[in-house]
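Given next, in structure tokens, is a single chain: the form predicted on its own.
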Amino acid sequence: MRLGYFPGCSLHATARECEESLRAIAAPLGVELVELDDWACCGATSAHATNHLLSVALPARTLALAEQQGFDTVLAPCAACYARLASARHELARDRSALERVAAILERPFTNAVKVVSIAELLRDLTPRIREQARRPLGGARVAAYYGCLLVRPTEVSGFDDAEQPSSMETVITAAGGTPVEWRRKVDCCGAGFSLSRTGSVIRLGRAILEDAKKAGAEAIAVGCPMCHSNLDLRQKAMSRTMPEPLGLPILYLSQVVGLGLGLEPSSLGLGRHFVGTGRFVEKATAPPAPAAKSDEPRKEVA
């Protein structure tokens, strides 16, 4: 499977571990990721709140580049990037005049024919391969799948999962040998858009998410968004200040969870760069299974 790859701004900088783990699992899963030449920011942080036409034209430029470079599908591993690219494609598919205006702005041929997939959709469709390639299943480690507010919303844009009760990430976690937990806040917003302007609100929202996951018995949270990861990992210390003890809940990218299940070395997955240590979870998730207990009862001969 050959895919156009749009890393967005985060995966080459603050979310390097997401890209490292994604590239590490690609080969075992039979995926060739080809980074798009000359890609640019999708405008996720502010363009859509500033100028609507710009917010469509920016991601449309990436889709036009993908067309020219011979791809029919583009992977956007960041949920925010995925939302912008998929939303632009959705709008232009339904508004011919908008497509013509954007094509004129881009000054290049553009038919809006490229499909955009998220990391959750891609890995869900690869679960048979994940099960087949699993070398060190996660030993039933309990993982909470966190979708946030962009990965499966709005329904008319994403369409690959249920917006209120999604299950694609749980399917992936199970295929990697983990045990998904049932919890209430898997599609709640972590406040990433207000990370700098209203940090107090972000800490409050994130604390509620982490507390609910821990109450449900999660030993880690799996995410599909660098902004969600940053909020729940980087700010977890601040979220724990008013609590009797630290939350101490590792935040892993979904690609890292799969990488552990495939038996890849934690260092190749970027697991050493998280703010909340992942060592204890990794040790438990990759421990060899305990030998079956021997029975003292004599074996009965079968007639």
Contents of the next structure:
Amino acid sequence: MRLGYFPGCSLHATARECEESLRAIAAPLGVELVELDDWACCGATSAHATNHLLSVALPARTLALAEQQGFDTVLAPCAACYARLASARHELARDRSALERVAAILERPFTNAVKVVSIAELLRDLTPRIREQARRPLGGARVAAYYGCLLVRPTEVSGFDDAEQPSSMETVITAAGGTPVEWRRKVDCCGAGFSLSRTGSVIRLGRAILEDAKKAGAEAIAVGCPMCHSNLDLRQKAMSRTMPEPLGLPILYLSQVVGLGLGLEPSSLGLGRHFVGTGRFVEKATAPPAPAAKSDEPRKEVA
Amino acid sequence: MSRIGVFVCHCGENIGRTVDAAEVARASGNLPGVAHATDYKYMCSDPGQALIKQAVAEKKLDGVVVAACSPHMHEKTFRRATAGAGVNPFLCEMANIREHCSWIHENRPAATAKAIDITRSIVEKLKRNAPLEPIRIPVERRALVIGGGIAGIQAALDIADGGREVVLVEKGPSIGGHMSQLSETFPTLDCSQCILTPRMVEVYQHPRIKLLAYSEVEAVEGYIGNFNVTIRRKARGLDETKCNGCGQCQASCPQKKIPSEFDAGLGKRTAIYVPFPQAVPNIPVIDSGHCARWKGIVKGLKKFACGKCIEACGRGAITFDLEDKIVTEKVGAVVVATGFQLYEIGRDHEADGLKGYGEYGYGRIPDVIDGLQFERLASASGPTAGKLQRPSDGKEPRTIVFLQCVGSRDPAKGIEYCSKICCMYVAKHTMLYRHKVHDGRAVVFYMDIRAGGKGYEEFVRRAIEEDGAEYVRGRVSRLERDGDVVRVQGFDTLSGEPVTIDADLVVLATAMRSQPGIEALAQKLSVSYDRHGFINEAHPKLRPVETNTAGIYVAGACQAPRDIPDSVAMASAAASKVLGLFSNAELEREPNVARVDEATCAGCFHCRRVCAYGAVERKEIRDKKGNLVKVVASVNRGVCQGCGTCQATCPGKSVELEGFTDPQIYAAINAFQG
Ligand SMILES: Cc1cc2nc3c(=O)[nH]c(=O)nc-3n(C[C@H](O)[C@H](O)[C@H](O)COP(=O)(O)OP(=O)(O)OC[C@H]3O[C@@H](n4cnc5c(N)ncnc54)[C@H](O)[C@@H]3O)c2cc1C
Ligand code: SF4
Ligand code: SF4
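In place of the form predicted on its own, output the structure of the form predicted in complex with the partner chain.
Up next: the whole complex, starting with the chain shown before.
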């Protein structure tokens, strides 16, 4: 499978570990990731807060490039980028005159034919392959799947999973050998872009999310968005400050969890780049299976 | 040459203000074939009608055009006057110069010119009218009532008390419907069972009511006054004539863990069961899906797996005969009263466009229940004998949160209408709760409180002011189970603050939906339904209990969300319509029905396919020796509603609507070009 890859502003920078792990799992999963040539910013919050046409035209430009460069699907690993690209696609698919207007602005041919996928959707569709290639049972590690706001919302735009009780990331975690936990905050908001302007709110929201995951017995959280990641990882220390003991919950990208399941070298997955150490989790996930009789036990939990 | 009289009405100021009626009369008087033309202030009044009669007699008129209001308003009046003057009433036509002219225009000369055009057009049509005779149809003076909820019960009793026989078909093992499940009822808090069960018994004992419970309507043929109904009597597995309702079988059945439908899944029943002690008829049914003996037979076991009930029955009534029986009944009218079902918040919805509530856990949190389940918990006859205990651990809830408009008024979930009854029963529930648990907390999340109805607003105020229900205006975004409690996260839109409440029990006022399978029934009856499956009334204001098919009436919650007073009022209205229909042995109908020209009909049956009422039949034409010559369309004059669809469809112009034939319509249109 050949995918147009749209890194957005974070995947080469704050979310390098996401890119590294994606690239690492691509080959065993039979995926070829080709970075789009000449891509530009998705417009993020700024564009759609200021000018609607701009907020559609910017992602449309990326989609047009993908079309020109011969891709039928674009992977946007950042949930915010994904939301912008998918929203633009959705809007233009329903409004012919808007499509014509935007095509004129872009000054290049554009038929809006390219599909946009998130990490969660991509990996969910690859679960048979993940199951086939999985090399480690992850030591039965209990992982909480966190979707946040934008991966599965709004339903009309995203639509690949249930907006209130999604399950695609859990499917992936199970395929990779992990044990997804049942918890309650998986579609709550992490505070997103308020990270800088209202840090207090982000800390409050993040703490509620992490506390619940912990209560449900999670040893790590899997995310599908660099923004969620930085809020939960970078700010975790501040969240722990008012607590008797640090939360200590490593925040992994879903692609990293899959990488561990596929038996890839932790260093190739960018697992050393986190603020909250991933060491203990990685150790458990990569521990050689105990003697035959015992090694079955954690698997039972999976089923 | 015809001698037509034109009578132009001022309708007081209604027409006179913008149309010069005298001028219309003068201009019409000059039309060829018009022998007389005049205007008058109120044509429909007594002197107005006398004017017509007098002119017919004096001027020897052979047709009458009244240029006035809509024929919907007064066609009958003027046709009666014409008949009174000795002229066939169908030689009287109305030119609508009010709704179609004076009311919608301002410019007097232009409006007057248009009124003259309209009148001329109708004069030209009238010249081609033929005298018609009303249709007479014999009436079978027995009624079928489908559905034995309170609406069906009321309709059946009213018709039977009015002296006519009724066949009451109920699909469940007992009549009573949802009302039998309720504890106490708003707005008076009287016990539901106490006011319902006497009526159920009355139905059972009424000499003119034939109760066919555990039965379903298979097919309906015919038309007003003459329906042939095929009914499937589902097998109960026992001989109803031998059973005396002693209940020994039920007590002996070892399958005791089956969720009871009557208790909304909160209680248990056996495989051979009577749904509730006051059931009518008090005869058990065998649920073959759960019966061990039947499951064994299906599996092919050589020995019978069980037979406890057979042994227990002192009267040898249990036969295990599971063969359905088909019976037929001939009736003259049908009342549809099939009621409603509640919307489920689960993930799977059979209806397209309906979605469940993932944010409320898709119905998987045990202490999140619906209103009917609350009724069962609060009911003295319920699984907890009226003690309020929550399903998960039997604990008495200290805090109950009620959510209104779940499903209703939420286009995102597929239902945009208001279910009408929930505001009221939620207020009732808070009262019932506070009467049982004095220091308990009852919190209601609402969008608006809709308490229109006699004593309704007062009832809600009482819940708030006297019984201390806390009303929070806003929606709940999430329900989650947290240990022992259900965490309710909502928003108070009056204070603008998010609210979180830890509840012991959450009760959802879920939307009222139409019954499952109602579409199939409606199609059998040729009645229309809206996109939610509610049966359509013929006119929302003026014909609320009639359907678009003559002789078929509707009552209760199958027409729209309805409470008990509304359902009963509709049922009595439908019954009085039925009794009105039955007041004569013959039925007189307007003769504006379609007629097929058998000589030219090519037998393509396009008309049969387009007729919404199933009025077109196949008719074989045979020669003297009995050889089939051809098959043509034939319109059943009893069924035809005169819509004209077949006439517009027929490629060979072989079907005409009496009173609206092609020559009449073309003449009317051509007259406008003059
Ligand atoms: C939780 C709750 C609380 C309520 N509280 C009150 C209250 O306090 N006061 C009040 O006024 N109203 C109340 N109501 C409303 C009340 O229940 C309805 O107004 C009433 O039941 C409507 O009566 P019905 O006969 O139209 O329908 P139903 O009660 O639904 O009866 C319909 C009957 O038709 C049968 N049927 C369905 N389909 C077929 C078929 N195809 N063939 C044969 N039979 C069929 C069904 O089995 C059923 O017996 C409440 C409703 C709910 C949900
Ligand atoms: S459409 Fe016309 S020709 Fe065809 S069956 Fe009907 S009446 Fe006859
Ligand atoms: S006018 Fe024609 S289409 Fe309409 S009901 Fe009569 S036969 Fe049917």
